[in-house]
Structures are given as C-alpha cells and as structure tokens.
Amino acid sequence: MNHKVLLYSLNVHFGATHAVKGVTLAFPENSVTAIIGPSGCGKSTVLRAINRMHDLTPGARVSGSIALDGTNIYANNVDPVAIRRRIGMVFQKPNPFPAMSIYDNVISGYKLNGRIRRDDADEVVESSLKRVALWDEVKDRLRANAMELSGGQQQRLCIARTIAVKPEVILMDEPCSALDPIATMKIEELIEELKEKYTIIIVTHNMQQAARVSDVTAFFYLGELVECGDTPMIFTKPEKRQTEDYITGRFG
C-alpha cells in the first residue's frame, strides 16, 4: 500500500509545552485515517503539522520531518502556500467567508492565486458542489450569501471549496461536532466517497465515527502515538491495555 504522508520522529512544541513526542506514523493513499484519543493528546496539534499551520502560531517548534509523496514539506525550498494548496484543511466549525456568496466561496481558492475564466469557474463549482452533494439544493441560489445556509449545508460547502483546488490530501478536524446526527451522516457518506480520490485524516472525539468512516486508526496519548492499526483490530483487539481502556470509557 502506497503511503501519501510519512511523519517521521515528528516533535511539536509550543514554548516550554512538548505538545506531540517524537510521532512516526505513516497515511496510506486513498484511504480515511482516523486520529482518537482525549482532549489535549495533540490530535490537531499533528493535523495542524500536516500543513505547516503552526508556521502561523508565534512559539511554535516543529522538528522531524513530514513527508508528502516522499519530499519533506518542512525542508527550506518548499513553500507553505503550496503546501497547503495540495493539503486541504475542513475545520470543526463551518467557516464559509461570510461577505461572500455560495458560488464565490467555492471557487475563493482560485482568487487567491490568480484569475480563472468565468466558463471554468462555473464548471469548478458545479462539479465541487456535486461531489458533496449540495448542488441540487443551492443551483437556484448561488448567489446567495453563504451564510444563509444550514450549518451542515455550510459545512459541506467548506468541503466543496476545499476540493475545488484539487488538493491531494483533506484534513478534517472534527468536521462533524458542530452538527446534527442527519447533517453528521451525510458527511459521513461523503468522505466515503471521497477517499476513492484523496488521502482523508480525520480527527475525531466520537469513537462510533471512527469505526464507521476510517479504514485505519491511530490512538494518541499525551502527545505520543500508543497504537495505529486497522480500525477493525483497534476496536476489536487493541494490542494496547491503554487503547482499549480509552476505547471501552473506561477513561478519557
């Protein structure tokens, strides 16, 4: 199996806190990983690696190295921008660019690096809001403010303008905790299908999601990696007393 992103010895560290601890963990391609574990283990901290966000946090250390087909994204040549351009990011809170209308947000990714013509402009968001199946809800309206929109229509909306500038990996920091269980299952289907074209890592505090959308899991525990396998076997049979006590709430 192919692994798009390859943390290796990664260390993240905010000040005098050591927030993640020498991690080393592999995504493979085309595939939904999920990372669990108790508030403050460093879940987002090691998202938020992935595509050199903490770049933006004044205090912010990180050593080791991440690899994104096989180049380490933190190596001096490379830059964040595009980086981040191939690594899409879906938020806990849907955040649409309120000033902007629905159509506007989607295709916001090209206005920032450039123009796009109004026919590929159309075509970029009916095709990213069709793959999040929001198209047939808003075709009528989109030009209307986005904010307008319910709070899983914006979230998927989010999704959408993330997937309009073809990233090549989506990381979704508790994409669903902001919504409700029908919003949450529809979001659910879409990664699902989205993993037939990119690289998905999922953070997550709700233990039933993990097991219904990922097809790997990895527990973290102050800061450090405990355990990474099929999420079958980490459900079933965690090789880890820590994992499964987490995983059984017996903590956490």
Second form
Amino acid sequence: MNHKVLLYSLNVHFGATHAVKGVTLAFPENSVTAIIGPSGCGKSTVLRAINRMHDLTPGARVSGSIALDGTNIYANNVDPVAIRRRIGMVFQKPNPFPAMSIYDNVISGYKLNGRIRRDDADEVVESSLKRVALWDEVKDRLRANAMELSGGQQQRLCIARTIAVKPEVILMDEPCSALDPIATMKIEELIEELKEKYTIIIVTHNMQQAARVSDVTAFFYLGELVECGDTPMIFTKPEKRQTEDYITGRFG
Amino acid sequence: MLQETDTRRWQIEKKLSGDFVFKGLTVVFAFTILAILLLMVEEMHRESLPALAKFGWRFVTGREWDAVQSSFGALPFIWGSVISSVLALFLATPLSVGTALFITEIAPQRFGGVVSALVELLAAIPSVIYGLWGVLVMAPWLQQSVEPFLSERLGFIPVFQGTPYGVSMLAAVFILMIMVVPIITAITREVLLTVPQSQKEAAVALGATRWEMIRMTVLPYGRSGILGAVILGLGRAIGETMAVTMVIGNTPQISLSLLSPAYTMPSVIANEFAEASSKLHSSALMEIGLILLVVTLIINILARLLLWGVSRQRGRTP
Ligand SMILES: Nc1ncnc2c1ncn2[C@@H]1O[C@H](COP(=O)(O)OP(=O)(O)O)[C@@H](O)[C@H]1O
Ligand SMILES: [Mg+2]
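If the one shown is the form predicted alone, what is the structure of the form predicted in complex with its partner chain?
Zooming out: every chain and molecule, the one shown earlier first.
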C-alpha cells in the first residue's frame, strides 16, 4: 500500500520538554491508523505536527521531516495554510463556530477558496452533511444556530466542515472522548466509511475503539514510538513487552 | 472532651458572625452608593425645576442660549456633544480594534505586552494634559495645514466649509478620539483574550490564514464585547469636559461644518456655573447636567450589560 504521510525522525520540543523523540512512522493511504498510548505520551503532539498546528504555539520546535506524498511539509518553501487544506483536523471537543448557523459552519472552510456560487455552496453543504449522516437530522433547520445541536451532532458537523474542504488526510484527536456511547458508535461507523476516500489518523485512549476502527495501530510511550503494525497483530501478538502490558491494561 | 467540642463550636460561630458582619457591611456600602446616586438625580431634578417649568420640551429643542435675555435652549450643546462623540467613536473604533488585534493575535507575546502597557499608560494621562497639547500643538496644526486643505479641496461639501479657526469641532473630534482609543483598546483586548484557543484552532485547521481566522472566529466571537467597549468609550467621550472645553471653541451654535467652533454639555456647565447669577441660569445648567447624567448612566449600563454577557459566556461555548 502507498504511504500517504511519512514521519522521519520527528522531534518536537516545548521549551525544555522533549515531547516527541525521534519518531519514524508511515501512514498508509486510504486506511485508518490509530495512535494509542497512555496520557501525556505525545499522541496529540505527533498529530498536531502533521498539519503544522505547532506553528501557533510559541516555544514549540519541530525537527525532522514529515512527507505528504513525498514532499516535506516543513520545507522552507511550503505554505502551512496550503498544507492544512490538504490535511484536515477534528478536535477532541466539538468546536463549531457558535456565531454561525449549521449551513455556515459547513461552508466556512470551503468558502476560504474564494468567491463561490450559491448553488455550488448548497451542493457542498448537502453532500458533506450526507457524508457524515447528519443531513436527515438537520436538513429542515440549516439556518439554525450550530450550538443547538447535541454534542454528537456537533462533532459530526465538525467532520462535515472538515471534509467540505476536500482534504486528503483527516487527523482526529480523540474525537469521541466527549461523546456518549451512541454518538461514539455513529462516529466510528463514519470513520469506516470515510477511509474509502481519505487517509485517516486517529488518536484514541480507548483501545477497544482502536481495535474496532483501525487497520494499523501505533503504540507510543513517553514520547517514543514503541511499536507499529497491523491492528490485529498489535492486539493479539505484540512484539514488545510494553505494548502487551498496555493493551492488557497492566498500566496506563 | 466536652470542653473541646464546645470551643470548636464557639470558633465556628465566631467565624460565621465575622462573615455575617463583613457581608452586612458590603451590602450597606453597595446600597449607600446607590442611594447617593439616586439622591444626586433627585437633587439635580429639584434644582432644575425652574428651567423645566419655564421651558418644558423647548429646552432641548431651543437653539438660543442667552443669559441676558434669560432664554435657554440646550440644543447646540446636545448637538455638539453628540456629533463630537459619535464622530470620535467612528474614528476610534477601527483604530482600537486594530490595535487590540495586533496585541492579542499578531505581535509576538512580549512585544504585545509592551504595547498593551503603553496603551494603558495613555489612558492614565490627565485630560487637562491632552487639552493642553490639543490647544498648543494640535489646534495650530489643524488651523495651518489640515483645515485649509480640507476647505480648499473638499469645501464643496458643507462639512468642510468655512474659515479655519483651529479650535473647532474637528479639534474636539480628534482629541476625543485620541482619548478614547486607549480605553476601547484595553477593553477590546480583554474581550479578545476570552476567545477560546479551540475556536482559533478550528479556523486554522480549515486552512484559514491569520486574517481569515480573525474574521471567522475572533471578531464574531468578540462582537458583543467589542460593542460594549465602544459604548463605554462613547460614555467617556460624552462626559469628557476639560480637554474638549480647551479645544472646541465654546460657541453655542449648530453648524454643519466641522471647521466651526462648537460647544458641548459638560463644557457649558464647567464654563458658566461660577458666573450663573440668575436662578434660571443655574437651573438651566442643572438641567443640562441632569440630561448628561441620565444619558451617561444609560450608556454605561448598556455597555456593562454587553461586557457582562461576555464574561458569563466564557467557558460555556467550546
Ligand atoms: N503547548 C504545550 N506546551 C508545553 N508542553 C506541552 C504542550 N503540549 C503538550 N505538551 C507536553 O508534551 C507532552 C505530550 O503531550 P500530549 O501530546 O498532549 O500527550 P497525549 O496527547 O498523548 O496525552 C506532555 O508532557 C505535555 O505536557
Ligand atoms: Mg491528547
């Protein structure tokens, strides 16, 4: 399988904290890769390096390289804004724009492309909402405020907003940790469907979830990549002792 | 054993009563302030009764202010106050919001801190200093360069017609703008700081540039707070006395031209109170004061309500 994203000796520092230590890891195209590991092991930090989110954090330093389709996104001539249009992100807590309607939320990122035609926008909104299975629930109140939706609906709205931009990769940082079990199940089904078109990288602290949704699993511990492999292998016959201890619940 | 429990209970009771006294005191203070305010309004109302009885509504529509003829119409002052403040706000708002955005979103953290401290310093300068600078430096500059230019090139617009005096409505607008920018900037900065990081990240992750991020999340999120800051600035501008009195020319007339001298409500009170010889004259000044007080109170309450909404919203939205 083709490698969509490739981390090569990636290091991330926050001031004196060395949060990610020399990680080399490949993410296969059109599949779901789960990043697991105990809290504070650097999962989010790795993920946020992939769409250059650390550019916003004063004091954060990223070294090594990350290749998207073979091009280093940290090269000097690369525009981080263009990268973020190709690599979308869904956050832990649903974060729709509270001042906008459902419709405007979905179209907010797509609109950044420039002036768009009205029917064009309508179509993007409809297809994005259908993709996240939210269309039937909201089609009669597209002009309602996005904050009127439930937490799970808000998260699906945020995913719709992300895919409306037509990215190639979607990063998800514990997208279900603020949701109830039914909403979680819906998002997991959605991930399953989305991987046909997108490369998905999902951080989760929930090992059952990783086992359910991912094709490949990477286990991190204390900022280092311990082990990476096909998900069934990682969960049945891990090579490293630390991985086994973690997935059997002996720590973390 | 028994004794021990007793002392403990005694301590608890003592603490409770200390609390009670403190709470009681604060309530008393709060009500005292409210009572003083109400007394003030009542007192001013009583003092302005003669003018109220004589002129009625004509007081606020009349254009003539003549102490010798005992004819008092306050419209020129109301006009002067409203126009000078509103225009000053009109200029100050983009400047302040821009500065606040620079401090919070664009400048490196430490540099932003320095700018922010400087801005707050500007707010602490006594208004008489602004007035002095205005009358010694700004007004001559306006008279020699800006106003002649405006009346020559744009004189076909009534707003820029007339002789350049220096001391003028335009000077008041500028001085007020300079004085309210620090206040609006400081409050807007506070408002912008309440915009959650998660909102900004949402926009950036969609591929927004910094400016697009500001337009998509920061400004809409801070909308009502910024409005509150602007209205608070309006309250400040309407009440400003010293600096305006020094630069506006103190002429009770209603002129469309910004180049003509004008007069404001606080200025006329400050200028004429000591020399008001007749009962009716001081009563008329009192009535102007009453109008000013009520308007300022309403403006400030409105601004506080908007800003209070912001601090309540904090932590509720994602
Ligand atoms: N913005 C930041 N500033 C300083 N330290 C940070 C920052 N973000 C993360 N860290 C540190 O980096 C380490 C990894 O954090 P994180 O990637 O959030 O862990 P995880 O997502 O696996 O729980 C932690 O020690 C954390 O304290
Ligand atoms: Mg995390």
